[in-house]
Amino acid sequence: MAQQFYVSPEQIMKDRADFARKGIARGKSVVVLGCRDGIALVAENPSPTLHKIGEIYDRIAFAAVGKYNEFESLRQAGVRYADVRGYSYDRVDVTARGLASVYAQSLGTVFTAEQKPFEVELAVAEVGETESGDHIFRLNFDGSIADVSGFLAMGGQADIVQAALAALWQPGAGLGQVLRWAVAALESPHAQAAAGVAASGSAKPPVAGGAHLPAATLEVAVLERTAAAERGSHRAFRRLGDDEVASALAASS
């Protein structure tokens, strides 16, 4: 009789976590940053249709990295949850914290009960009346959730991008400035890789401040803090076109 091998629950969870982390790291990074004008969401994403960033509800946005089909199904579920809750109760009852809790439960259930975990990492952002009222939640593949202050980076070489943001980001900055910080942080893994090649003597080091990511390779959106006053809309989410992104990145201040 064939004997089944015993695998401890700890090893199973570790293997699932390693599998999910490897899948997420193969993608490109996304950053979310608070600013004076709202919350900026910036992704390295050359596709014009397969979005990593999306609108969930009036003042709530969603950003994700990993497998597109998996995080897109979560985004759609979040939109349905928000619509039903807003219709059944009140629009103000739809919050980023409630949505993040629902996502955490779904991700945790899949991670522990299914054979394959979701290879995704999510951010849920809600813009407030002031910068101190902003909320940014980060959700890992295992359902763990964190309330983030100011900024976050996910996917790809997230540690390098997060360290670059920590050195650059300051509260109270304008939208154009945080977009330049976001792109500089997204460029940092490319710059480090190029510097490593240059150190080996096979290439010149990158020029400081040189642009590596053109606007066409970026997906950018903003949750505008004053959308109701300026545009007469309760929907704060707005995508930025390539021309607007390029103009912001080219500005010196």
Second form
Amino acid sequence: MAQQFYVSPEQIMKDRADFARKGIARGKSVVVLGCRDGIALVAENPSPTLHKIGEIYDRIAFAAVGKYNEFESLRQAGVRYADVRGYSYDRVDVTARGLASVYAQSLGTVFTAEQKPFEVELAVAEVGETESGDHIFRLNFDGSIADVSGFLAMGGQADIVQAALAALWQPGAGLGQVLRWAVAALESPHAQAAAGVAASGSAKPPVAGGAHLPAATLEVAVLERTAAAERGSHRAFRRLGDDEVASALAASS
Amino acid sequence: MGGQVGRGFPALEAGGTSSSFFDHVSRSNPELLPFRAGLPAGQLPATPHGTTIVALSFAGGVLMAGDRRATMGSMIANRHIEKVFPADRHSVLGIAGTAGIAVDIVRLFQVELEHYEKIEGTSLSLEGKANRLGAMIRANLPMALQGLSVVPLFAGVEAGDPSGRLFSYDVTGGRYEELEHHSVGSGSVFARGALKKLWRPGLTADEAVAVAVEALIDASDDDSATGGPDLVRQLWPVVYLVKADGAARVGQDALAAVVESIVARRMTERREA
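Having gone through the form predicted on its own, I am curious about the other one (the form predicted in complex with the partner chain); can you provide its structure?
The next block holds the full complex; its first chain is the one shown before.
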């Protein structure tokens, strides 16, 4: 029988975290932003069917980056959790905080006990009556959880997107405005890459205007603050079609 | 060892692959279901029963209406009960029978449709919805044998298709498509007779509302368990219209006007209905 070498727990955890981080960094980014009209969730996602953003419950949405099969199973588990809870108690008793904490437990268990950690990062958003009543939770592959106020970016090169959002985002903006901010932030890593290429004198010319993400490459959904009053529906989640996104983005530019 | 933990996400069960909430709850939390097999034998005290539901098709969709009475033996258990519910955006269901179980079956069915839509990203076909409701009614069969039966009526439109469809059920979960109009519950025989005379092809939505309300008035005239419109308390039937653009409840003011015109006409005629 082969001799097992001692590996310190610190090293094991570090290896696992590095592995997960590498997997997440390969993907594209997702941003979640609060605004006057609700919470906007915007992902760079060329596929119209393999969603990174999903509806969980009446006022709760889910966004994820990383490996599709892993976050899709987490999304479905979240829908089951929310529906069972809402059915056995009441619809108002399903909260983003409760969901985020079971996600944190699951991710934490998988991180320490499974063969490999989940290569995912999740956001759970709940729209409130007012902007101050909104909740956005960020969940990491190791089960760590953070309560974010206002906006968050995750995925590949999330730090660049996050920095761009921090410079742009302000509370109280309209939906069209935050969508334009979101797209500008998602474009910023491309623009930096293009600038870097130009600076290094590469033969490849940068794309005009840095980089431009057309509506077809975006997945956009919104949790509408006034869905119950305006649409008469208890479900606040609504996907925006390409036309709607394109017209919102074109409004100012 | 790893697989063991994977199956047991502390609070999240990712194991199942089914898109059905009903199947999921049956497996993981069967005690949450409204029906449980193996009820011990015993004398059941009187429980509230829902009574008459009518449904009919009209040009551009389908309508369902129910009276507002629940009875417990010869007593009126409730005057305000609502027995017609939206199932999702494009379908409605009404229930007759043991009210306590029926209302929970409605809730289960509503979650079932929404759950499927969220998991799959697309909504069930109308036939699919009708079949799921049949499965739930069949699951209630042991309770029906103890006297706690629930009989629903289901109506809806396929998204994008303007013609509505009606489905009736029996206690074994048997599902039957109905044409033109149908009714269930204790007053259904009288309502059916009225519908046969009042319904005609190509009714407008407004005419359909008047036909449904009049059929319920006729049912309440002959069936003591069906409540007529209550002019004192201003209680009108619950009426839902399902069209291609979704299901919507008919407003109280519109119903009041319909009821008043029918009552006024009958008062001037002064006939045996």
